[in-house]
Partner chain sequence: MAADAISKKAKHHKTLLKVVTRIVLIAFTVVVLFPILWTVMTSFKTSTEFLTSAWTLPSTLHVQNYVNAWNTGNLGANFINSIIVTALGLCFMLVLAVPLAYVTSRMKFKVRGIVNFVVMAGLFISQTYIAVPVFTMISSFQRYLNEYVIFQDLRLTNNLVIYALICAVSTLPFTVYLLRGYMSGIPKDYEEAAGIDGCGLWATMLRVIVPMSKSALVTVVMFDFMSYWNEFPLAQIFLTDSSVKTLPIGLQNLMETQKFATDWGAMFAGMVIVMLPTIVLYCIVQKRLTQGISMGGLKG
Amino acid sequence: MGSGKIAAAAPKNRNRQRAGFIAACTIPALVLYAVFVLYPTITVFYTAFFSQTSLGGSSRTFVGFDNFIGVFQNSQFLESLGNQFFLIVVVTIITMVAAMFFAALLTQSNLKEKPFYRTVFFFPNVLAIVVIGTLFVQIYDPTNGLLNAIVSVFTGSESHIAWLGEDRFTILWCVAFAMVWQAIGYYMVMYMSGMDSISPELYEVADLEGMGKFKQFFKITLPLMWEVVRVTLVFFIISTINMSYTFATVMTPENMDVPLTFVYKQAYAGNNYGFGMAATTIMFIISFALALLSNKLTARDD
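Coordinates of the preceding sequence alone, form predicted alone:
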């Protein structure tokens, strides 16, 4: 009788120990997440409904949705939002196409130097974004920049084009190219991981049936790694919004704004904290909506 009670109590003790171990592992992470993510996010949403001049301002006035209305009526914010959508679309398309191309090229080839090329492509992602932005500022320099030197070789005359000057679309393309160069290796490695999981037998059968490489990509490779593509689309949206702030700040702090630089200038440099938090809330909603929309549009049956 006593041995039966002991046997029955043993699973309960193991369950308690297991529950205690899980709690010990998860509670610190949940506390940190609540303190450094949830609380600041709720604070941003709350502050957006007040007129406040600084982060630690003691005086605040409730203004309701006036800050949000003011943001949408601000021409600088609307222009920065247009710049952001341009970067999301252009950087996403170019990076995705180029990363897939190089991933397919390296995955389906028999190059002995494959690890070397993978390292070379991934190297820009190791560098700090500030370093990459500074590097491209030097490349675009109108006097001693590498790009103008290349243009001079083809035109036969000395070139002094101000790539990061006053023309908005030229600046946007220059920033977009820097962002593509930084991101292409990271997504190439992700796509290569997805392609490596596809059975080589499928490609062997396709070769026997006379299917070309281009058709194999759209009939075999892309459908079987579609979930990876869906995940990277969300990454593209979030990372482009975040990284565009650093690239715009380093490469063209005066001539081009994105929403996050607009927020910084309003909230911290312009002593209009509540207005800046309203713009932040709007960008949070837009980025969340874009992520949901991309998941909805790319959903498909297995």
Contents of the next structure:
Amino acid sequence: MGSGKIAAAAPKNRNRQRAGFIAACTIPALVLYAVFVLYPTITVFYTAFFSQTSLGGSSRTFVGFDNFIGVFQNSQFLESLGNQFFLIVVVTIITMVAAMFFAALLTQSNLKEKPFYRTVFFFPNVLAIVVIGTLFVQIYDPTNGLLNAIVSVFTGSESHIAWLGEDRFTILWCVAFAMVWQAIGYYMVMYMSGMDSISPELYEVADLEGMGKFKQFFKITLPLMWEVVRVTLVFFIISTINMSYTFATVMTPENMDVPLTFVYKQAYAGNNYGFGMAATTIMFIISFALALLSNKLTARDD
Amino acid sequence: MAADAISKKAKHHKTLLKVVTRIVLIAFTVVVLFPILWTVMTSFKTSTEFLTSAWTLPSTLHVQNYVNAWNTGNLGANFINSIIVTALGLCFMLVLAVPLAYVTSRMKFKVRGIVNFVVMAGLFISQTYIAVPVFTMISSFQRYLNEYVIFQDLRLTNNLVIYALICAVSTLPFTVYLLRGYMSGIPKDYEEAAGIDGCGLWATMLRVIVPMSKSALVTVVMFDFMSYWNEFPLAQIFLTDSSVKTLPIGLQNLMETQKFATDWGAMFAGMVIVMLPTIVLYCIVQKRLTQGISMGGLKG
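Structure of the form predicted together with its partner chain, given the form predicted alone:
Every component of the complex follows; first up is the chain already shown.
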């Protein structure tokens, strides 16, 4: 610190005051954080090694890795995990590509109404996931839904497709669409700010050299904002896992699970609590591993 | 002549490009706005109108849907609960996050690195993973307290204050991350000047640095407002009494009962009721919000 001389000259109780101030600023927040975030997280990992029948019940027995083995042998869990991977891959790819496309379109074209589009595209992001889920349930409704009404207009005959009915992949694509709809604007805004910081001169030079817009995007835009892409990818994977819980709970309570809704149902069906926590632990590890992996894969050699 | 023709062709090409761009952007605008406008329109229809066609406009503004959602659907009570939770959550958040962000960004002390690391680890931990253990922990603590006579009637679960506190604490990592990024950019000279002027440590933080961080504070308040107003996974487990349910839970319940009661109008009205406050807020602050996002995203 620059004020080293003053601090040394000051009386001792000044230092004590400073320590007291730091403690008062940090300890209340850290204690609450430890109680409501860290401790429950540790309980998840810990309880995963026990067999425990009731929620918060006192009778528990240590079972080692049995819960983890059980989770991986459970066909419902494996199916939910498959759904989760489908959503992560499909939603991530579509959202990031579309967000990048719209961001490039808006920054490059210099339209007068650019702020309008930005405001509109970002809008779904402020809505509650529950509202978006409910909204899309209505859109996909087999009898009165908007989507069937649109299909009817194009085919000329009444359409009554149960979009969220039986077919697993139809359901997954429908949920994925709602998630993409929700997320595009947020990532578009992030990419736009990344693109705004690229010097316009680079594009002017490229224009003079006769480089096409496509080539400019891959040779200038993408390399210069690669760091932004990497950060958003990690954010995106984490938030897709979180949001898919609420989307699945609202949109497909009976016919499609992701691992975290599976855990919720297990906990409330009064089954082995440790089993659900083992599944949660696995999800923690998967999300962390995916974040690390995506970070590694997108790292550049230079 | 030839050069003129080329530039004319290039100009032509450019306007064509602009037209195509506009068409693409307008198409996506429709994709974004149409579902919402459809919801608002449907919320004013009678059930018979709704069942006849998805396209027709309502013949009259059937406001009864809103009355039904608000009263019979219980959304009125849920609305008040959501206001309480959001307001309390924001208060808790400011009291906890501002000092923590200030100290960890502008003062040096021994365990600062560890504190930063532990808090940032929280960015990976979301309520979706820990809602069940949080609930279990609090309900067993409540059972333990209830054994003592003076705490006999104490309710910790289904308690809006505790719920708001948990919400505030769980947004702490993100909030501190944003605030710290902003606060560490303020020159050190301000503290030194304040110290020379005889300002104490608290006064320096509250009267000098906090006012200077106003724009970052507005950003986190907006983000956290939306996150408390829209919170679902924890509320679903923690708030089960109908008297304490918040709007997202109320809406989900409305959708479940609507399957049997077939009051479509009330449900669409319910969606509008939940959306409305965030829409209003968004209209007021959207510019700041989109700037705030680039602030958080680029500091990564």
